[in-house]
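Just the one chain here, the form predicted alone, laid out as structure tokens.
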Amino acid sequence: MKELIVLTFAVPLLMAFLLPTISRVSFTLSKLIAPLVLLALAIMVVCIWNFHTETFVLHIGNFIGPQGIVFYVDRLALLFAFAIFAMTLLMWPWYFEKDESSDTRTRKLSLTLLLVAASAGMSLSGDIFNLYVFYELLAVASYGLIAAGNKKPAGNSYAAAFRYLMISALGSVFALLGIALIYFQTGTLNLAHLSEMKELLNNPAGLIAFVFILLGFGVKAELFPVNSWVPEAYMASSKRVAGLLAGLVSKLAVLVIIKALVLIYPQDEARQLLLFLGIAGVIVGEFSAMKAQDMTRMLSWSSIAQLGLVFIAFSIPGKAGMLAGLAVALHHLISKPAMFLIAERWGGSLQNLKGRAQSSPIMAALLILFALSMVGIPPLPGFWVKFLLLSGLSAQQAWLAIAVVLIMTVVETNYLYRVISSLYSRDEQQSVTSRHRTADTFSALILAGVLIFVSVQVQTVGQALDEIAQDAVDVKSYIDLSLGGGS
């Protein structure tokens, strides 16, 4: 069954190109068949998880690494693969604007499948150049989805996509330069082989290569200072696309950076750089979110701040950092898309939120739930996430990072409280109507259910994440399996 893991990226890629042909026969069929395929792939990933409890490696074409293409399938990769399919199903573009042609609608569906295929490839690949190829494929899909936004005037979407394209293209150049420097010094790009030769990269040129990779892949990871595209892109695109990019795509870019950090660059200098950029991202993101007068812009800057927390967590060495980083990343993956779906319902200026809870009590209650978890109110998962983060930082005596996390939590509480209090304030005019979409409410409710489930089963979930983190930092096993061909 383990060979079926190839289908996680092959099937969505094939469907992305077949969908326009299917759409010519029946657009309704094309709209429904893709989610069914994603559901089947999600079930397949769960079955692989259950049948293959041990990590295994798949050598494409039976070429043993480092010469061949290697897929390293551990529980971390399977977790992200499942998250890709599950989150895409929840954020699937069920709704379209009335003035959109069938070709435009089909294009959105195909680009979403292309994004899924690239994301699955990134979660499994054990070669840094293949990661780059999948990353570029994901970038192409992201450009198209942002450009296909529904903002008026239409030029806003194109301008945001072009700005994203330019910054991302610069990031791609940085990433390619970093990969080239690594290859020039080691003669290989296989992650396991590089891990055996990491001493060759423990020099200024090797650290420069890490900086290039960090900035290159950091564009989509919303890493400071290459994240200036985020607010405009998320405002121009539909909130389902914004939630998919913020919740899912950013985590896959983080995953690439973490693979490089754990396997190739375990040096303290690399972790200190990650910590510094993470702290800067948190500060800039939270203060910008506090000043924002638009709900989508506020959530965009808040997403940047949360990704900063992810980088701070992963700067902690060993299993403690991996566990804290995974917890922060997964919490953001659940909470932020749901909050963007809520923003889709109200949207616009924060002034328009006055009294909206009266007409949308369920969505208002969901916003409160996710906001409380984001700031870390027990017993919600956000509390345990920040507890893990602060515990790891305390063990490293990173007092500055601890102070930043605590102070920025106060800032975050301030602007989220402002939004919630506005929702429940009295507004006699009621001049702004909310956009009611059943699918948005349904998706937000499912994500809220996941949040509550984790709150109830926090010990079980914590143990599972602890085992995943332990496997993820086991560099010796990664090398033996990838280069030895065993499982």
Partner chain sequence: MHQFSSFLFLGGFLFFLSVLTGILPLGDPPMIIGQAIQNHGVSETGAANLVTAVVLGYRGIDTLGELSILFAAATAGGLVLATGKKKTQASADEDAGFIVKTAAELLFPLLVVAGLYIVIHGHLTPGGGFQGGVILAAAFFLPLLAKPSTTMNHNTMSLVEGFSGAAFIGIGLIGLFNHGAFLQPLLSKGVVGELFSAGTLPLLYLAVGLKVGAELAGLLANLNEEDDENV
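Positions refer to the first chain, counted from 1. Under this definition, the rigid core comprises the largest set of C-alpha atoms superposing within 1.5 Å between the forms. As the structure is a computational prediction, the values presented were derived from the model and not from experiment. What changes on going to the form predicted in complex with its partner chain:
- A movement of the C-alpha atom of Thr28 reaching 2 angstroms or beyond is seen between these two forms when the two forms are aligned on their rigid core.
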Given for the second form:
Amino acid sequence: MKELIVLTFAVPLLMAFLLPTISRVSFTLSKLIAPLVLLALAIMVVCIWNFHTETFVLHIGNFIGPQGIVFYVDRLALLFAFAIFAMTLLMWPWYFEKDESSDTRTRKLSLTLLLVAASAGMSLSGDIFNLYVFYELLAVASYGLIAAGNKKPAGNSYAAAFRYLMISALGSVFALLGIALIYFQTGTLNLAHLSEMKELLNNPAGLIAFVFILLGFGVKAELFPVNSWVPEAYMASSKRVAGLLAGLVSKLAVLVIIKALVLIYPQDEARQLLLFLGIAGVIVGEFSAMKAQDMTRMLSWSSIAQLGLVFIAFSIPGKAGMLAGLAVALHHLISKPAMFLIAERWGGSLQNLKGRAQSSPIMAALLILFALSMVGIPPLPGFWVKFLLLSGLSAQQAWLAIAVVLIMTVVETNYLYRVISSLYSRDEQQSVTSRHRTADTFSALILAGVLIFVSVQVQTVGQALDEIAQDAVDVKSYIDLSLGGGS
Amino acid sequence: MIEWLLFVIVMIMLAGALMAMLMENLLAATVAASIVSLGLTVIFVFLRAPDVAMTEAAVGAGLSSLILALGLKRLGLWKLDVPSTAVKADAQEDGKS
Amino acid sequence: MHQFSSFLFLGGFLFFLSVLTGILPLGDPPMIIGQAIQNHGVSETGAANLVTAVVLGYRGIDTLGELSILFAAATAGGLVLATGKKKTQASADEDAGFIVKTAAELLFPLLVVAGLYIVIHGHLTPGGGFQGGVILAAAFFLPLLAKPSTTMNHNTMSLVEGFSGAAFIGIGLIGLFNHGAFLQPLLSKGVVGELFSAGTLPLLYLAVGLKVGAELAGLLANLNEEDDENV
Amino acid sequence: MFDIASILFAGATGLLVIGIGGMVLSEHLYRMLLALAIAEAGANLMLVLAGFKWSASAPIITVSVESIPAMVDPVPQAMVLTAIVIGVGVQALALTMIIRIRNAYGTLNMREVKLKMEQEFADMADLPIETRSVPARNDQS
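Mind pulling up the form predicted in complex with its partner chain next to the form predicted alone we just looked at?
Below is the entire complex, every chain and molecule, led by the chain shown above.
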């Protein structure tokens, strides 16, 4: 049973390869088969979660030991694997326009499946070069998805995709260089094996390698200095793709950075660097979001700020940091895609939002719900997230970070309030076309349902997260399981 | 002895890389960039990496140059001795029409 | 400002790397997994070429990922270049000269044979699926250069591409369902150094070669098509 | 001080610096692509160097299985194989985007492309002209 976890990336890849051929036979079949495969895999992940409560390890190709590639499957990996399938299904990016050829449609479907496969691989893999390969696959698939554009590809989608590609490719060069530097010193690539030899990397060369890896994987994680692609890419792409990239893909890149941090770089220097970059990201993100004139750009910058919070949280050592970081990341994973879906409805200038609440009361109510949660109003999960973050920081006596988080919350409240108050303002302005799709409302409602469920069941969810975080920081069992013989 | 040979090859590669960055004519710059790949191929042979050398020769020097050349042709930059400013003006004319 | 910060960044980068020269064990790496692979690689995979043993055996998933990246790049490239309209017949280009045409006809079988040879001997000698695949792609692209009016059969290409990729994953899945590990080497190892040895590795490399060849040929053909927007 | 590995390390560093420098300083889209290829070449060379060993042979068994001589590390070579192929795929994809950008905007200058892109965004969001972050300007290069 547990070996079947490999299917989470093998089957989407297989389908992606075969889709062009299938769609020659019947396009309807290929359109149906892709979501069905994802649904089946999501169910499979849930089954594995239920039957195998213990962490296990898979040796790909049965090569025991550090020379082969190891998949380390703990609760965290399974949680992300499930999130990948569920989110992709909810945010299923393609409503086909009438004038598209079936070739174009098939290509979009294939790219989506490749994105899913790469994400699943990234959540499971325990080998740094293998992570790099999956990361590149993720990157190439997302270039394609961005270039496919909003509604119809135009100059801006190609330009945004190209600029994204250049930054991301530069990041890949850095990541490769970082891996080369690590390999220079340790002669291994397996994360568990590296973790055993982490003393070898506790020197300037090792830290430079960490900086390079941070720069490389940070591109997709919207880390501070390498995130200039974010607003333009989200503006140019379809909002469902933007939601997927902001919600899901960025978290997977974060996951890689966290794996490196927990397993290989427990030094203070590494954590402080992450804290610094996180703070910079929060400040830049929130202020730019406040200045933004249109909704998508505002959400993009706010996404950068949220990921800054994630990095601040993960810079807290030990289980507290892992718990807070996971909570912030998962909260963002749920709320940001929903906000992008809402933005699809009202996309455009913030000025034009006046009085829109009457025409679409459900979406307005949902926006308020998510905004309140993002700011951190008590019964909603956002409050507990911020609470975990702040209590973790205060245990570290990181007063500067606490001050930044609090001040930036005020800024965040300010611009979200501006949006909502203009939504409910009286002066009517009914000239703008509304792009309504039932499916958007439906997906946003499901996400809101998850949010409300979490705030009702906060005790249970908190406990589960706590266990996951406990597993995730257990370096010793990671090493023992990965390097020990057999499975 | 072999050190000097490698030194010369590295120098040629670096010169090629610089030329690729600085030359006005983009066709020439592409050729200069493929010099880097060729030099790398030789170096990989010296580093006892015949597989990598073959790949670099086939992919880096061959295929990549072919792709870039096709791209140049399609971009309308396939010009033997026109400075790039004129090319840019040309490109703009094309785009407007 | 941008230039200044770029130079600062580059300077810092150069400084970092030059600091490293003193620290890194240049020319004498620790070779931990490298040594293990040298000791057991032949007995575990049966390939005489250890790089092949790593590429298809120990790190087979990387190769699968790499194939998918090429596939993703070709798919995304096709998506970007697709214009919706049917391609106008590229009649503007006249045929290439006699020499090129004859050379293309002569070279085509040679290149195909050479490409397949390199692919199939990947586990014994340097070379393998990627290098051979590039040569195959060149072979199939050459007629297009010689006679611009011919078009590549994209249907066949995507069929070959899809099924060779599926074959790679299929071999992996057979390993998963019969022996419990994805991409486990199957079949007998044979005698090291002979053509029919190393179990499934040559089959995997054949799949890689065909997929790479078909994909790159499709990509080149896509790039070679005429712009219909400028006309 | 003048040994093979240091020369090649310096060469790889040089390629990386030239390539990355070209990517951040150049304004021409096509030249950025060339710079990317050069930077990748530098990273690949660095990776192969990570497995290079003095007085060792290529990792291919030619004589007999019993007496394996000292070999260079095959793992980085396999990684470079992967990286080279990934690089060329990304390069081709970037080229297709450049072709489309030129068709749409008629320029290959990064700064102009960015201006035009921002302008399109402003139009899409129907922002009033005066709040646009970029001044509308006529292109004359």
